[in-house]
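The chain below stands alone and is given as structure tokens, in the form predicted alone.
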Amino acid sequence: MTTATRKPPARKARLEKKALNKEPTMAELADRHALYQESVQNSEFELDFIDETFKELTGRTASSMREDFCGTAISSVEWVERRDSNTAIGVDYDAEVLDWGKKHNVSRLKPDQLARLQLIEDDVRTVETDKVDCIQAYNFSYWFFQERAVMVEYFRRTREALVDDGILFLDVFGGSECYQTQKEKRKLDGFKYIWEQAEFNAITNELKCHIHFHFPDKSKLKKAFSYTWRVWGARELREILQEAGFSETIIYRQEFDEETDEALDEYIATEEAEDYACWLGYIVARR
């Protein structure tokens, strides 16, 4: 009786040969570090934000940074490159990130510029550096802490790590958005990015989010990145902050088109924000 659910022989044979000849989708041959470092990182613009913003505050130029979660240490590259005065740390615990930043991003660099760039596999919490000009700690990925004694003592920690006029450079989102389940969608060259915020816990404030990979032949990378944070409010973050032991903190905002409401590549300090859907910004935390 079993006999009639089985293939012929000949049948099976042909749907192996077929399996065995068909080509990869676009989704099995994608990376998705270099699709990440595409779709969310903008690297240059950040590390504007920050030379320009540090200029303004202290009346000099940084020279030294590090930057806390650097993943693939795309910004640490950047920032050896673009001085010959810079150097830079990029701290992260994942070895398998760090081993493709160093082939990928690492590998491009001249000699005298590798010899500025240090890589750190280690806990952002306990890491041991010398002091810098100024620390990143950007794609919000510091949320990642959800206890505010953790947020507290990391927050300690590098202030530690800063010199006397030095600078911590976070960012932050805000707005009724980040409170809800939603899609986002970005088309770029080549594939679509998807920005899932999958669950939302209303006591614990804690989100479940994803980024998705589409392409242009039907195929999906799912779930390339998760993350569990918790959705830190700015005015929180900067009474941790002061609790921390720094001196002053500012908040810059996302401009808005007034026309259009769209929101614009310009950042201003500003202690208010209308009722914003959704809005992104920068804390920056004078030691």
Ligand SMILES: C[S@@+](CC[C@H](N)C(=O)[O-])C[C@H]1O[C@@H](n2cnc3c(N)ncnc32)[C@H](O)[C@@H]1O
Second form
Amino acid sequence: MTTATRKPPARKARLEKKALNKEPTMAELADRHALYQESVQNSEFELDFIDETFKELTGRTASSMREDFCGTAISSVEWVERRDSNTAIGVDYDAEVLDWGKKHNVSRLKPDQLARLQLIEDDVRTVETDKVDCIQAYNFSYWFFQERAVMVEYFRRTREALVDDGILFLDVFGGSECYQTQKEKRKLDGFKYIWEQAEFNAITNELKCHIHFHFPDKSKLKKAFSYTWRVWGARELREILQEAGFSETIIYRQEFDEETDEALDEYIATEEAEDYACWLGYIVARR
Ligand SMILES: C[S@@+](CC[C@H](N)C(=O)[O-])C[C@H]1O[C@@H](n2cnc3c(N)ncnc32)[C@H](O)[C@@H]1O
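Given the form predicted alone, corresponding form predicted together with this ligand:
Full assembly next; the chain just shown is listed first.
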């Protein structure tokens, strides 16, 4: 260290005292899992989609669900709250996020609902569970799997964990914006959510992304969550699902307002879709 950067002892002591008396910032007080749930997840919408699509395709109501990459298990909790006949299995290999989910989400369940929920700390690639009506793997978490062989094996195992008319629900996104670095900001109640695609490797399709949160007092929770995904295409995923033994796959693509080009919360089964810079969809795979 050069002398120029050294602080005189009295000034250093004053700064240290100031730091000790300082009020914590909003970022320091924030809970990253609570912010994630508020900004990223919409379990009610996702469960409505599962319920409606399952009924339409099988003619019956789903009751058992497995939530892969369950994180805070909010979707599993809402599933057992939905109907007295519903059961849920949440699988995640991170004990920290599962513990948060138990404390903040599972704790609100009544004893009969709690009895219908099982949380498993394990890897979704190897976990053994009872057969279920449906499995959801949402928020592109299966894109952690970068090698085709790993994806085939994951799909093969999910298929084995489904009952005969069972269905796997995946989400997917596409459009030119997947393949580039960019930032997207959204203002929410009391904080800003920032989605950053920080690096994209055009050879491997590897995308490094971060979620940051910014607060009105100008404090920031940088890289609250970071992911490295492979950007997979809808067509190749369908082929891999077929290779893993699934009998049929259906793509439900997000609709856009024809006049404003605004993305809508409406998903339609389609084999053809106009290109948009960024679109969301679901892949529904029938066992
Ligand atoms: C992006 S979060 C998804 C949370 C939630 N499913 C959602 O829809 O927002 C990804 C979660 O997947 C978990 N995860 C990643 N790879 C996993 C694996 N191979 N097995 C189990 N959990 C995994 C992480 O611990 C993390 O909680």
